[in-house]
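Form predicted alone, single chain, as structure tokens, below.
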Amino acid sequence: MDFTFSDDQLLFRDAVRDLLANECSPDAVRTAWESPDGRVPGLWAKLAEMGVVGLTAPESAGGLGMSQLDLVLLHEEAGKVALPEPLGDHTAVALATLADIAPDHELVAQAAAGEATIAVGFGDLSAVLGASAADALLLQSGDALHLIDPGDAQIEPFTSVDESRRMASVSFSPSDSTRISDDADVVSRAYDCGVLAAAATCIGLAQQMLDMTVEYVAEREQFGKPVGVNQAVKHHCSNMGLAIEFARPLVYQAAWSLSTDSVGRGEQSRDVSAAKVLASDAADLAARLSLQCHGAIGYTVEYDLQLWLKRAWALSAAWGSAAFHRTRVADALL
């Protein structure tokens, strides 16, 4: 079997690339967070109009129906630009769930062509993203999903440690004029879907915050030499890039699994799993070694490293820990 991606998917890949190094510089993500929804203005147009927003959303509905292994090469970009947009939470899992389960809903159009956002909340509500500014709220409760309006739920922003992700605690009542679905299964995917786009976004910033450091490193000079000819920065940048080049394959593995329907629902959740925990740990590692190589400037807000260090640390932890991915893991084989 070939699993490497087609030359379609890689081209996509390049465009989006080309469009955030245009559009989302550093000034961008910094000017982001002084905006009431923290996200580039004009850049989620650009994005729909290229078919990104509605990328799993029907044909019929104006999306460009693709599959999860599509998307997954398009987060790991957004985590190289520390993306202030909600790709994840809107395509990723709120507009593939919808195509799934209720493909002729208004909504869904809307959506696809980036005219209305809709947040997610699983499990706990009380870190939703996006959801002051959003147009609707996919919110699970118990084993269904709901779909409701804004108006109709208790929320209450706070601030997070990355300023450009606007989290909000969100309260409901369900009933069920707002149940879109009571599948189990409908719901443990459609989370899933969530904990992959965080896991390939986390190898984004990653590769990123390498990247950086491996710059920075090359050029800084101490003692009358690059640091970057240390051994132990050496080592650092080493311990960064495998962990890096081992956490990449089990999401993009993940991505064909959650794609592919001979793959049944509790293996899919297992492989979104193993790829969350080396993800998230890479993630983790690459803040802490490139933050320790940079030194003193790394703690700077004027510097741009810090934009990269907070989402990867949200991002870690979203849509589960490493630990909790663990235990699910473990779970699934035992």
Contents of the next structure:
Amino acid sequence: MDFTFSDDQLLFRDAVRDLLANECSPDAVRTAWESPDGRVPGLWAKLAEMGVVGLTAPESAGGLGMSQLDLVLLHEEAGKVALPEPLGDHTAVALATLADIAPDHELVAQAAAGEATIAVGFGDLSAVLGASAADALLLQSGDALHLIDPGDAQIEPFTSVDESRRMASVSFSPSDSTRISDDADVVSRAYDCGVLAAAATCIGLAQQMLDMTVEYVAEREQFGKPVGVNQAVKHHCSNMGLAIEFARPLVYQAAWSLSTDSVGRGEQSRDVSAAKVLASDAADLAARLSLQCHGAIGYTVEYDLQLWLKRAWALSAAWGSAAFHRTRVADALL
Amino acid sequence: MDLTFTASEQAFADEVRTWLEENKPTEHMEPLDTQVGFEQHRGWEKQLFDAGWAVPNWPTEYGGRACSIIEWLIFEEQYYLSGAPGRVNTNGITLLGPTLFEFGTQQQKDFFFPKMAAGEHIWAQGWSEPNSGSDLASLKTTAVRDGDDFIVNGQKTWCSRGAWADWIFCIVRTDPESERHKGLSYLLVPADAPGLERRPVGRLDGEPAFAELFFDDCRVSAEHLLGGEGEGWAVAMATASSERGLNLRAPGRFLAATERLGELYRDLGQKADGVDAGLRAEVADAWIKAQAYRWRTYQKAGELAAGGSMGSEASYMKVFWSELDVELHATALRLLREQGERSSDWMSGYLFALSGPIYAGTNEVQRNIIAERVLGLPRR
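Having seen the form predicted alone, please provide the structure of the form predicted in complex with the partner chain.
Following is the full complex, with the preceding chain placed first.
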């Protein structure tokens, strides 16, 4: 029993943290809101250069051949800076899945290098991130996965509350020529990778909202003293801390579970769902209470808190809400 | 990261499980919070001790097995899953024990540890007073030096199992001129000390398991001072950290309780319309939170092994497990519908769980500690 990350995993995390501190400031996230594809110009290439984009791709395709466990700390960092890049969909889901079922596909090397972006859609395909600008779509249809040229799909964009998230509903005609897997385990595993990525990102988002709140209430004075001396405010902060403190180890445990053969497919799904329940709840609570503790300043678009609030609302529901995954856990247990 | 047990950890788990299967009492025992049950549970402590399972994480010289923190967590999981009796000397083994290791003299350790481990000395905690609860530092019970003794005067209250315990660890004011945290000392008091009177008080569950302690010129040897005179607050805070953190509530207890909750749900679900809507999600939630507590604990064990400390983060643990314990028992009572009010293990478990957010520092105080000492918010 060893619940610790390796030195290599922590060093990689630190390197990504340093890069994002320089390249993904709140101002950079705001430029993403204005850019055509909702992303920070040039940032994806820098992440690709570090190996982050192709982390799950096989080494033969220029990737690092690493696992979801190696990736989980990076999602957390992505959440802390509200990174508007498809690290979850592209790297955790699409590349990891293709690495398993079609490692030699020409798209894998391009995607690992950050030259091609793959968008992914599950369930009813009504909310697919980055479909319009993607080079390829990896879409679920029943127990099968299909790899689609965006030109062959019907893509209907809609506006997200988080304007860096370019969302669309997608429909397509599945055929033998588009199908790349009809293995139900591959499909469910791919979905779980997306759930885990969203859960880990929620932890980073929640942590950052808590940190911003602690800093704000320690400085903001009313009645001649910091508002943070009031017990009601302290307890809001403690409750955010509590939600994060116990969601985080469950997310790490789920990342380990999803990265080992010693845990069965069904139990992996159960563990990932349990993590998403607490991670979504933590992100929702942190969004609600951080806004409350900031007061009116937090309710403005000028103030940066909104960047995290809106991402949290999106990701708490994306890849299944807490309620959805609570049901999935219940189905596994009861 | 490898969240499977090693071969030796698995062997340890198997050894614990096998021993418990073969040795746990089969005949009914009264609750440990009754006078009869208290003595029955003392007998079980002795049986655990004789087999080396009373204090597995202690050094061998005091009856332990010097097992690792991971093995101790495995022991606790196996213990609660087996349904073995509650531990009557928890206050001694998990609260006073770590403090005695840190602050005790060699003589005190050699005298107290073997008797504590064997259930010969069952300990109670004498901290709260009628006017000093959350504000512990306002306590007024005095202990004045008289030659080789202290003369203790005052009153302690909410002393769990204090009416039957053999020894009581107290915080007293040894400097009558002092205020607040200064001038306090940590004194170990034999329950048969002359001048100590004990009165049982019925708890919410009806059991006379609280006690009031009245000290009237009670004479206690100065040998039983734990830590230096006037250093009682620092010693007490070491105990409090144990009380709130890993030691008091290993995850095994909640894993076992959520297992039973799942069984209850499945049993009731056998009948058509046997379960009310919404409760399925609550049962799942209890399981999820018990797992979260389990993994947080193993994560913490890794941090401690790497030289980290428990410190104020213990408050996170205490709030989480105590509120989980209340919630999961409340879910069970809701599942039972009109039968919820019936006397049952679930009802007594619920009544016991309700004490969790109050004792060991109320959860309101814990949330202040989290805000101020973990997150760094200004105190005033």
